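Consider the single chain below, provided in structure tokens and representing the form predicted alone.
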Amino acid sequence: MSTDPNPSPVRLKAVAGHGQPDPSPELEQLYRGFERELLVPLWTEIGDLMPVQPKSKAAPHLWRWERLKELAAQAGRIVPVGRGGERRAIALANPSLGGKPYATPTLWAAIQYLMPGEDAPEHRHTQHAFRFVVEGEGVWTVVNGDPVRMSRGDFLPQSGWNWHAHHNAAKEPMAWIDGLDIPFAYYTESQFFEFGRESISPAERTTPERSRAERLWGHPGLRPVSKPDATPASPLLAYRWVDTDRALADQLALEEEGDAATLSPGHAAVRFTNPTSGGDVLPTIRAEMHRVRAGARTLTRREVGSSVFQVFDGSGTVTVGERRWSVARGDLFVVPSWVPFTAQAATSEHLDLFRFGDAPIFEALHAQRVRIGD
């Protein structure tokens, strides 16, 4: 008999098909005595629990970048930032997750927008993070106690449980997007989270044109030999655009040449890696800057995981499954885990994309899955 004061069986109902035994009086016994027990059996529900390839929750979805802004500049007119909230991050919410402030199933998106003179606040939490800047400058964020400046194409990723706070040094308001694990720590029941202090020292402050770890860390091809040991993520809390620029530009300028250095012709791409492993950034996000050169497309993908796209710089068309988009500067959008998906830039220009994804997360489980072509 089972224990529970407040069970919550599930109806099982006997249906005639393929597999599944012939409704009697006797089977209708037996669901009744699973459904009792609180238990369920396998044949019922294999079709959704096994099926013969991966049926992402996740829709695919689109977000303008201007309109983003715009709301964001609203809220900064009328939000304050300050401890409780913390920041003001409005999330992406998938319009297939059912109101939950996801853009996948396991990964968090966010415009933040941080006004001139503020501070968000000192915290920790155990889920990774990251922050990607399209566009504006003056804001620091500042990890650990290390100031680190954010300008236009940076990539700061912050794993988890490290302090950080932000201060917007200019005279303008500045909008980032924010990535972070939440929805996988959430599903895990993995969180941790911790206030710091109310606010950061004067020496914190300051605007360095380069941080403490960007001076250890920030050379390509070397490491400190004080520092031997592989890290689980990056210590490095920039990646600087004119470094990212440089490598798709040679990719490019390499083929053009008649070297096979790029994905497919006019594609070129490069990840965010740890040096101290040659991994990942971060245990749980891959993250990855893609150019796609001027009426170039790509081959068309689909993997295991999702992930999410934002647009920038230039132009084009993305196709995500059934839905297809002109897009520009800034706008977001969403490929769930197994839908097919291409890109191609305009005629004029080409088309810059930063993507994020949970690709770690499945080969740490040998269960990633990636089909290339059309």
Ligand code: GTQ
Second form
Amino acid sequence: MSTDPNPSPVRLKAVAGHGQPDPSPELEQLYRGFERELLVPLWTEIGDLMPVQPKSKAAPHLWRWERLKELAAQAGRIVPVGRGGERRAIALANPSLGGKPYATPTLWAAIQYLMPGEDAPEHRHTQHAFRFVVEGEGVWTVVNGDPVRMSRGDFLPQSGWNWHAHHNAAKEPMAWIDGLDIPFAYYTESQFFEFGRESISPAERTTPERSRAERLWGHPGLRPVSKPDATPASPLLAYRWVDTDRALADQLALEEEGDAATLSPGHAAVRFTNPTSGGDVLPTIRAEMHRVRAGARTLTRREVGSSVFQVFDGSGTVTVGERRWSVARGDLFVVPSWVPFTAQAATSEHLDLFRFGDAPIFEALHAQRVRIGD
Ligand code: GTQ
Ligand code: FE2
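Please supply the corresponding structure for the form predicted in complex with this ligand (the preceding block corresponds to the form predicted alone).
And the full complex, kicking off with our chain again.
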């Protein structure tokens, strides 16, 4: 009845179709009964609930770095950063995810901005996080009291429940991107959060070239014997561009010398890994850097789970499902679950793509699938 003060949210409509019962007054009566008792039969929902392959709600979408930076700078002039709001971070909101600040169903991606001399206050949360720097320098992120320099090309993981604050020690504002598993933690209702100290100490405002974490863990192929245990997330707090760049350049050089060093011709890729285990750098987030040689193209790839890419350097064309964009430095785009992706570098310069995704979740659950080719 229309006067029902608590109408059922279940709405069932008899429709003709494959495997559907013929519409009839009895069927209507049955469906009203289901609605009253808050019941939904499988036969009307199966196409949505159990598709033959993942059908992402998320849309392929691109955000231009120039636009993001402009708005972040505007926020820098107007919006203070401090306790409560915690961060001047502005998230990418996928147009198909209901207005939530989610880049994909599992991943948060945001531009964060700090003015000269500013501090983002200390806190910790169970969500896993990282920073990636596409340009600029001058901010130190302070993780459990360890100041870590952030410069162009650096990848900085911060696994859940570590205290962290950010400090801009430079005379210029700085922007970078954050990736977190906020949507995943939200759906699974597994979040915890704590405020830290009101301000960090003078010792934590120092600006060392290398963090304590790098001095302990940042030596290729060497681990401290004093730390025998594998940890679920990487204890190394910075992966420096000089190392990533050299690894990619070496792969392409080896390929030219005839070694099978690359993923496919002209496509080099490295994954950021946890030095205690060789596994992914964070329990829920995989991060990689890809380099496509000038004029080369990656294989078409689709996989379970979603990714966000940021163009680190160069230019080219990326194809995500039905969408195709010309991309340049800083541009960010989303590749939803099981949507085919290819990247083509410009003929004049290589294309460097930073990528992060949720693959570790699906691998842990033995639900990961990858398909190469069209
Ligand atoms: O820098 O600590 O983009 O806690 C979202 C949540 C950044 C951060 C974000 C956060 C942070
Ligand atoms: Fe945080």
